[in-house]
Amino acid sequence: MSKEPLTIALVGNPNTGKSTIFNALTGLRQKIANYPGITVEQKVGTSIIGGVLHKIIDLPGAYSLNYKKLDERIAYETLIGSYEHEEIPDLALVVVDSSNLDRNLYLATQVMDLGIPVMLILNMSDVAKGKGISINPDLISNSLGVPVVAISAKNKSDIDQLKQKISESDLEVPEPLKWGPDDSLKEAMNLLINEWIKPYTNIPESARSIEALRLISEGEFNNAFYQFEKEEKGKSTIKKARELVEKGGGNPMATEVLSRYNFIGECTSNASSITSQTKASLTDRIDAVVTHKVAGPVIFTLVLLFMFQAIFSWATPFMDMIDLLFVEGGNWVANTLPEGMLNDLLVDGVIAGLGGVVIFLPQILFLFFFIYVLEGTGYMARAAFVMDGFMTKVGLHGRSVVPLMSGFACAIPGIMATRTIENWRDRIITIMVLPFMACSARLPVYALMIAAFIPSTTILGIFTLQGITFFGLYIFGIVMAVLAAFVMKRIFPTGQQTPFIMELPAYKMPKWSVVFQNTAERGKVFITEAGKIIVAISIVLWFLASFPKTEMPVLTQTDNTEYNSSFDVTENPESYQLRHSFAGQFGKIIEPVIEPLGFDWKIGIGLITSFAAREVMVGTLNTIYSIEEEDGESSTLKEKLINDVNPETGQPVYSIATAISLMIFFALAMQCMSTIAIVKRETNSWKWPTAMFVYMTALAYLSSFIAFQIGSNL
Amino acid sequence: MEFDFQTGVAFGMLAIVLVYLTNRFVLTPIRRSKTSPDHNCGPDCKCEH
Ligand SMILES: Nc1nc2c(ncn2[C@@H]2O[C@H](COP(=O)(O)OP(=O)(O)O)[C@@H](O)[C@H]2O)c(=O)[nH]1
C-alpha cells in the first residue's frame, strides 16, 4: 500500500466498540469538537500506522445509512464527503459486534455500496467466543469481498494486528451492490438515478444508489437534507420506480432490506457457527421464553401485577410514618403558633395540602425503583418487544413503544422521545395517545381511592384486590392508548410500516448505584416540583375556602323548616362556612355538571385544581377537608373521605361507584398543563394540544358517566 | 375581621403564591410553546433550518 497519509473513518452500530478502537488507535492524539451548528460530537485524531501518520475520524454510531436520525445522517454525509470541508475518507473501517454479526452487517453492506475502500473489523471476538460463537474471518472476507480482521478492542496485540492489516491494505473498492438487488429493483434504481437524482439533485455520485434505494423504500424525499429542483418530477419518478418494483413482484418498502439480509445470511451461515450452547444462550434461552408469542405477554402481565402489588403493600408502613409526621407537625404548629389567620393557613392549607401528597412519596419511590431495575436488567427492552407485537397489530409503529413505556413515568419525556419516529402521522398519533399511559402523577389519586374504597381482600395468596385494581388501572391506560391509536389510525391512515429493528441487550445485574441515584432523583423532583405547585395551590385554595366569612344561623324551633334546605342540624359551623365560601359557591355552580359522574362539589374543586397537575387533587381534598374539620379533630384523609356525608341526602359522598368513576376520569382526562405546553412545542401548533385536551376530557367525562350510572344502579 | 400581624403575613403569602402560579401556569407555558421545536416537527412546522 502507498505510504500516503490517509483519512480513515470508523463506522458502526452504537456500542460495537468504535470509540474503544478509536482511542486505542489514536492514543492521546485526538480532539473532540462539535459538528458545525449541531451538538453531535466529532472525534478526529491521528495515528501512526506502518510509519505513516493517518487521520482517523470516529463517526457517530448508526444502524443504517438511511439518515433519518441526525447521528446517522452525519455518519452518512461524512462517508460520501458531502459534509462541509470534509474529503471523502480513503478507507472506511466498519466495526461490527461479532456476537451479533448478522444484524451488524446490514450497515456494512450499505457502506460497501458507497464506492470507497472498506475493511471489516469483527470486534468483541472475546464476547463471541464466550457465547460459543466461532467465526472464520477468511470465509466472511471471501463472500463479502472485503478484507476482514477479527479483534478484541481491549486487547493490545489485537490492535497491533489491526494496524498491520490497515498498512497492508491495497485500498480496493468493493464491488457495489454485491448483495444483489433483483432485476426489477435494479431497473427501478437506474430509472431514479438517471431521471431524477443525476439531473436534478446535488447528491454526490458515490451516494446515488443508496439514495435511490432509500427513495424506493420510503417513497418520499426529505427536503431538509439536500437540494433539488423540480419536486413534482421527483415525486412522479419515485412513483414510477416503486411501480417497477411491484411489477417485479417485490414490495418497494421491504425488498432491499430482505435482499441484504438474505445475502448476509448466506455469508455468515457457513462462516460462523455456534459451538457450545451452554454459556452462549443464557440470554437467548431466557428470551425464548420471555419474548415468546404467548408466554411473553403473560410474563409481562405478571411482572406488572407483581410490581403494583408490591408498590401497594410495601409502601404502607412508610406512608403511615409520613402521615403521622404531618399530623403531629400540624398539631405542633397549631398549638405553638398563637391563634390567628396564619395559624389556620399553615395548618389547614399548607401542611394539609403538602402532607396529602408527600404521603405518596414511598409509592413513587417504589414505582421508579422497579422501573429502573427492570431497565437495568434489560427486561424493559423485552417488555417493549412484547408490546411491539400488539402495537404493530393495531398499526402503531414499533418505534412508538419506547416513548409509550416512558409514559409510565411521565408523558413529557415520552412525547420528546417520539422524535425518533420518522413518519409524521405515526408520530402525531403516538403523541396523541401517550397521555393515556398511567403517569406517576396519577398514582396518588389512584392510591387514595383504592386505599379508601377498595377492600383489601386477598387473592391467590400474595395479591390483594387493592393491588389488582391498581394494576388494572395501569393496564386500562395501555388499552385505552392502543384503542385510541387504532381508531386514529383508521381516521388518518399512515401507510405501511417500515421494518423496525429493536436491540435486545444481554441480561445483567442492574448497576445498583445508578438505580438508587435515579430513583432518588425522581423522588426529589416529585417533592420539589409537585410540592411547589401544591403548596401554592393549597394557599390560594385556603383563601377561597375561608372567605367570605359567614356565620351559621342559629337554629330555632320556629325557623327550622325555612332553613331546612340550606343547612341541616348535623352540620358543624366549619362545613357551613366552607359551603358558603367562594370555593363552595363555585363548587355548587359546577356541581350540576359533575353530579352525573357521582362527584360532589368538593371533588369538583379538586378536579378543577387537578387540571394544573393531577396530584394536586389529593392536596386539594386534604385542604378542603381539613378546613371543614372541627378544630382539635384529626384524622387521615382516607378516613375523612370514608366518613364524609352529603348534608342534603344523608348518604355517604363516596361510594365504590364514585371512586371508580373518579379513577376512570383521572385515567382518561387530559389534566396536565405541562403536557399541553410540550405538545404545542413539539407540533408547533395549537391544533393538536387543543384536540388532545378536548377528546381526552370528553372521553373521560363520558366513561365516568357510564361507569357511575352502571355502578350506582347495580 | 381585624388586621393583625398574622393576617398580614397570610395575605403576603397569598400574593407571592399568586405571582408564582401565574408565572408557572400562564407565562412559562406560553414562553415554552413559543421556542422553536427540534427537527422532525412535521408539516405544520415552519422550521428555519
Ligand atoms: N469484551 C469486550 N468489550 C469491548 C470490546 N470493545 C469494546 N468493548 C466495550 O463495549 C462497550 C462499548 O464500547 P464503545 O467503544 O463505547 O462503543 P461505541 O458506542 O461503538 O463507540 C464499552 O464498555 C467497551 O469497553 C471488546 O472487543 N471486547
Ligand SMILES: Nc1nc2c(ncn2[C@@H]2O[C@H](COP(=O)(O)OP(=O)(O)O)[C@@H](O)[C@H]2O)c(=O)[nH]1
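Every value quoted in this text rests on a predicted model; they were computed, and no experiment measured them. Here the rigid core means the biggest group of C-alpha atoms that line up within 1.5 Å when the two forms are laid on top of each other. Positions refer to the first chain, counted from 1. What changes on going to the form predicted alone:
- Taking 2 Å as the criterion, Ala447 does not count as shifted between these two forms: its C-alpha moves by less than this amount when the rigid core is aligned.
- After superposition on the rigid core, the Cα of Ala677 moves by less than 2 Å between these two forms.
- With the core held fixed, the Cα of Cys267 is displaced between these two forms by 2 Å or more.
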Second form
Amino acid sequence: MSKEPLTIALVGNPNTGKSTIFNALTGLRQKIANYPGITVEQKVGTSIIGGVLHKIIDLPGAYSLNYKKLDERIAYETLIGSYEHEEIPDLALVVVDSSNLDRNLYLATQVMDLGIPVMLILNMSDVAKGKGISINPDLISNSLGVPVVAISAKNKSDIDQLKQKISESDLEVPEPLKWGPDDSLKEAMNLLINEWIKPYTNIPESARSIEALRLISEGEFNNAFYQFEKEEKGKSTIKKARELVEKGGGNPMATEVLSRYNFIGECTSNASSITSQTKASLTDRIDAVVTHKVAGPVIFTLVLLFMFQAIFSWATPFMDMIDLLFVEGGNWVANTLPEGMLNDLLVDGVIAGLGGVVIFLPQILFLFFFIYVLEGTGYMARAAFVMDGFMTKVGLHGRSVVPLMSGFACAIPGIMATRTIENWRDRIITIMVLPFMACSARLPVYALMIAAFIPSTTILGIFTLQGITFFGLYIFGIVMAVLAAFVMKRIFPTGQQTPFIMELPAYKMPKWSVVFQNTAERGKVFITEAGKIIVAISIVLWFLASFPKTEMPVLTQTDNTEYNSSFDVTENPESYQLRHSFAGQFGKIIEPVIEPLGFDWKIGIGLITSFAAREVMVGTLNTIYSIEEEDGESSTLKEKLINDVNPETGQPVYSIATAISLMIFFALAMQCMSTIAIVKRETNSWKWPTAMFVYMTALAYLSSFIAFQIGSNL
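If the structure you just shared is the form predicted in complex with the ligand, then what does the corresponding form predicted alone look like?
Lone chain follows.
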C-alpha cells in the first residue's frame, strides 16, 4: 500500500455496523456535522494505519446508488468525485451484514463498477455464526475479484486485522461490470452513454455505466444531480435504450437487478452455507411480545414513561451542581473585576445567559443516551413497526414513524427524513405535523417550569408528579400531531398509497463505547451550537436591557402631602432601569397581546428571542432577571421565577397556571426559524412554512389561553 495519506470511504446498507467500524477506526479523532447546505449527517475522522494518518469518511447508509433518497445521492456523488465538498475516495470499504449477505452485496457490485479500489468487509460474523451461517471469505474474494475480510466490529482484534488488511492492500481497481449484463442491456447502455451521457452531461466517466443503468431502469432523469443539455435528445435516447432491452426479451426496470442478483447468487452459493438449523432465535421470541398488536403499544408507552421519568430525576443532581457553579462563578467575577460596564456585561449578559442553558446539558445527555441505547439494541425499529397501523389510520404513512421519532431529538433531520416517503400527500402531512414532536430544544423550558412550579409528589412509589408532567408534555405533542394529521387527511386529496417496508435488525447489546461517544458528541454540539446563539443574543439583550440609562426619581412630597406616584416606592433601581430600557419598552408594547395567556413582558421578550432557537428562552430569562437583581444578590433562575412579583399588583408573576400555559405554548408554537427554513427548502415554496407558522402559532395561543383561564379560576 502507498505510504501516502489516503481518503477512505465507508459504504454500506443501514444497520450493517458501518458506524461502529468508523468509531473503532477513528476513536476520538473524528467530528460529526452536516454536509454543507443539507442536514444529512457527515462523519469524518482520521486513523493511523501502518504508520500513516488516513482520512476516514462515514458515508450515509444506502441500499443502492440509484439515489432516490438524499443520503443515497450524497454517497453516490462522493464515490464518483462529483460532490464538491469531498474528494473522491482512494479506497471504498463496503460493509455488509454477514447474516444477510445476498441483499447487502447488491450495493457492493454497484460500487465495484465505479472504477475505484474496493475492499469488502463481512461484518457481524458472530451474528451469522449464531444463525448457523458459515462463510468462506476467500471464495467470495475470488468470485468478486476484491479483497474480503470477515470481522465482528465489536472485537478489537478484528479491527486490528482490518487495519492490517488495509495496510497490505495494493489498491487494485476491480473489474467493472463483472456481474455480466446481457447483450441487449450492454447495447442499451452503450447507446445511452455514447449518444447522450458522454456528449451532453458533465457526469464523470467512472459513473457513466451506473447512470446509464439508472436511466434505463427509471425511464427519466428528473432527479439527476448533474448538469445536462439537450433534454429532448436525452428523453428520446432513454426511450430507444429501453426499447433495445425489451427487444432482447428483458424488462427495463428489472433486468439489471435480476442480473446482479444472479451473479451474487453464483458468488455465494459455494462460499456461504447454513451449517445447522437453529430454533426460533432470541430476536423472534422477544418480537412475539414486543411487536404484539396489544402488548407492543403498551410496552412502547412504558418505555417512554420510564425514559422521561429517568431523564428528569437522574439529571437533577447534576443540574444543581452546574447551577451552583455558574452562580458562584458569576459572584466571583462580579467581586473580582472592578465595577462597571464590562463587569455587568460578563456577569449579567454572558455568564447568566450561557448558564441558563448549560444547566440543561445533563438532561440533553440522558435524552440522547436513551435514544442511542434504543437504536443500538434494535428496539427503535420495532417502535416504528408497532405504531405503523395506528399511524396509517390517522392519515400518516408507515414511513412517517421514523421521521416523527427523529423529531424527539430535532425537527430538522426528521423533516429531511421524510424524503423516504414517496407519496407527496403523505410527505407533506408528515412535515406539517412533525414540529409538534417535543424536540430537545424544548426540554430546557419544560425542565425549568416543572422544577419551579410542579410539586415533586411521589406517585405509585417510583414516579413523581414532575416526571409524569414531563412525560405528559411529550405525549401531548404526539396527540396534537395525530389530531392535526387526522384533520389534514380530510383536507388534502388522497394520493396513491405506497406500502411500508422496513427491515427489523436483530436484537443485540449496544456497543457502549459508541453509545457514550455519540452521546458526548451530541452534548458537545448542543453546547457549541446553542452556545454561539445564546452568547450573541445575551450580549444584544444585555445592551437593550441596560440602555438608555435611567435614574430612578427621588421620592418627593407635594404641598398637599400627596406623594408622586410615577413609580412604585417598593421597586429597586435595577428593576426601574429594566422597565425603562429598550427591552422593557418593547416588552410593554407586546404585553397586552400575551397577557391573556398569563405572560408578562419579560416572557414576551423570551418568546421573541426564542424564535432563533427555542432553548434561548431560558437564557433570555436568566439575563433579564440577572440585570434586575439588586447589587450583592445572587440566586438561581428557578428561585428568581418563584420570587418574582408584579410591582403594580403585588401578585406573583408566575403561578402553576402560568407555567402550564407557557409549556403548552412552547409545545405547540412554531418557535424555530431553522425549521421554517428547512420546510421552505424541502417544499420549494413559502406556502407551506407560512401555513405551518400561522396554524401552529394560532393553535398555541388558543390552547395556552384556555389552559391559563381555566387554571386561574380553579
